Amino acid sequence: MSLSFDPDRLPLPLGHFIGDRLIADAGQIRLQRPSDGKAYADCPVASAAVVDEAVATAKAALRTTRWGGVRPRERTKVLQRWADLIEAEAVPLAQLEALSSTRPVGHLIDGDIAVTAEQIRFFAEFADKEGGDLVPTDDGHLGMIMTEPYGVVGAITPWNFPLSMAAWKLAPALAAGNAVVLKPSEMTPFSTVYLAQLAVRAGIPAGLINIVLGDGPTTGTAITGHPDIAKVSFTGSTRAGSAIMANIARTGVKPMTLELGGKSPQLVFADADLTLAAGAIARGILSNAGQACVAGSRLIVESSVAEPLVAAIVAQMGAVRPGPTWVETTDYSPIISAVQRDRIDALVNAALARSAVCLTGGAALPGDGYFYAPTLLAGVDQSSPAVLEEIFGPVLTVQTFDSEEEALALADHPTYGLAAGLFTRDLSRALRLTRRIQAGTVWVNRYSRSRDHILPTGGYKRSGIGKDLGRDAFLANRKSKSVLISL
């Protein structure tokens, strides 16, 4: 059976999802497809009311079902349902979500889709296997330290992996006993609320997740600035998560987890396996058309092997094939927006205008939809805006070393440390140096996420607090009580 679909004939599911029901409301942002820049749909907004509405549902709920303190295998076997269901619709999910966002259909199914659901059993898992803890004392003590969910948690996710990124913020609170009001991107809402949809029809009682569309200014303020919601959760820009930070201290104190931007180097040493380092290198800035908190945005590469990695990764630029992300076989993924397309553009005109080399790409490309060509950049230096901006697009820039202390000064960020990639066959070396690599996390001999959801992602520095995935977003999810009993 053909992906493939008709963009014109996709029903949409348009409102709010509170409770268990679509709430219809205004549109007021136009919505246009990334692949052919037509309008399609109108997002509404949700106000301050919505959100008011969809937190006292999200606490009535957590209230009638005592979902925190129900049998935590209870628990884990409904989430384990709807993860079932989702794989079930995967098609349906696959075609709203490729749509609106970026995502080409063809890579959904076994990908973006599959891994939600396999997050989805992850964290329902830890339901009934993490608990309290019983602490030394002396021996006329008992001392203890609990665990409970917080109670309603606000989550905000992005616009470049819309339905994986809401499991991300769903799975583990949810798992842990809390109840979640979630606003997707106001660019790429729908297959979050189908996603919703298909919880409550797995079981998870109605309440627990409530959806409400809208932007960041009104609706995400809202959620992050509400006095009933205990803990946040974001996934996007570091711009952003400092307005959330400058939020939630306006309107009280909470815990929050944030995870931010990024701009990853890519160390490859001469003794590495080229050909290994070049797919990945590539993957990591073409895959979803570099937009990626974690894309590999900088090749920093030993000086003897430098021409022939970057011919390997200029042959693998020019071969994607641009399309539709409505058709099965396209590969490479459109830009977001027409702003962001231009937001490229400037950044690397501006580079070029510092003496940087373009050995490929550089412009946005022909015909409909806001395609930008594949970009490598030399000629870079650290104060080059391709070194210091995350540009969120396909655009790589290739700098060189001859000593591993010149190698890990250039991978060193101002700002960033999200993630980094490092190639080579010296055991010690990769050790070494994923120790002094300042980044959160640090991939050897490749450059991706695996299927591994133990492993947790965050970054350093101002790309994030907190940690997503792993045991880490679980425990995130709920808060801890010391107990001291005198025997």
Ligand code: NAD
Contents of the next structure:
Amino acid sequence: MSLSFDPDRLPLPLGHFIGDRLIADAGQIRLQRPSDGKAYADCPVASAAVVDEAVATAKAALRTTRWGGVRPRERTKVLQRWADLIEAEAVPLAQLEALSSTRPVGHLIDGDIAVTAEQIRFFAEFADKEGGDLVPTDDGHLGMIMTEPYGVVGAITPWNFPLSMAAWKLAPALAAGNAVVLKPSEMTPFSTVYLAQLAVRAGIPAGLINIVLGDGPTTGTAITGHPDIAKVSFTGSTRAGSAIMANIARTGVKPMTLELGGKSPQLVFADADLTLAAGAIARGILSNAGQACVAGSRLIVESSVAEPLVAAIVAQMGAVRPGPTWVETTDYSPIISAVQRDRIDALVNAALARSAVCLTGGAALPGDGYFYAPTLLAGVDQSSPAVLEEIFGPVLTVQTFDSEEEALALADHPTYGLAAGLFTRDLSRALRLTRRIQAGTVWVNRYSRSRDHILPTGGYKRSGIGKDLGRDAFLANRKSKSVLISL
Ligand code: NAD
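Follow the form predicted alone with the form predicted together with this ligand, if you could.
Now the complete complex, all chains and molecules, led by this one.
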């Protein structure tokens, strides 16, 4: 069966999803398809009153269903049914995702959607496995650490991987016994609404997942500052993360998890398998056209092998197949918006105006869609805008080194520390450098997440606070209470 579809004939679940109802609201943000620039819908912006209604619905659902207090295995079972239904409905989900986001439909069924279902199953299994602890005390006491859900968690997600970002937030929060009010990006709201509808169809009690559509300043601010939202989980830019911290500080105090931006280095030593490294580095910057938090956007290579490595990457950059996200054979994504495409171009030009030399690409691709050519810039130093800024596009810089110390100094970024890649056959060097690299994730001789969801993800420096995925993300959705009983 072909996965290609006609984007003009897709019904959209357009509205807030509160309880088990889709609630229509006036459209305020014009949405354009990244693949051809055509306007196709207007996204509503939930007011503070709509957010209030979603939070009240979540609180009522927690009360009436006793979700936080049911036998944990019940939560596991119903979350697993949701994952099964997501797989059964993979085609409509993939189409909604491909319509508004930059994800090609051919990458979704075995990629983002399979991962979304697996991540839900992964967290479902934690519900009855992570409890509190009995702690050592003198024999006149019993000491224990109990854990409890927070109540209503507020979640905010970006546009670059809408479904899996929603799963990162919803699955651990629900497995841990909370309800959620989630705001997807205003640019990619529909697949998340459908995901929530599937949850109710799978048997997750209505009101535990509420989706409010809207922008950051109005809807996002209403969520993060809401007095009945006990915890905030955010993925997006460092700029918005910082605004969220300020709003939380202004309106009260609450825990937050922030997964923010990155500018991740890829270190390649002369002893590395260069074919493997070239493939991983090309995929690390071309996947989703570089619109990934962990995009490996800074190549740092030992001088003696720079030439063949760069040539192999340039060849792979030239082989991409751009196309509409609704055509199955497309393998290269558009940029999410005209504004973002122009920002990429401005940053590339600013780097070229200083010292950068363009080895390939360096311009938008012609046509109505927002495509940008895979770009490789040499001749840059640490002060180049192409090295400093998170470009969030298919732009790779290359710098060379002659010693480990030099490589580490180039890898260290003043702002970001999300991920890093390291290519070498020398195990001692790999371990030595892994210890010293300032990043929340280090991949050695690969550059991508695996499907081992037990590995948490999160940033050092201004790339974030706290972790998504792994045991950490489940525990971050429960608060702990210390109990000491005198016997
Ligand atoms: P963004 O920060 O512009 O928006 C993200 C979300 O935050 C959107 O839903 C937006 O409406 C909302 N938002 C914006 N301002 C807000 C505010 N003041 N209060 C509350 N909500 C607000 O980011 P984006 O352009 O959608 O996504 C790209 C960014 O996300 C990149 O910086 C990327 O690195 C980052 N990201 C990080 C991770 C990670 O795991 N660290 C994963 C994916 C994306």
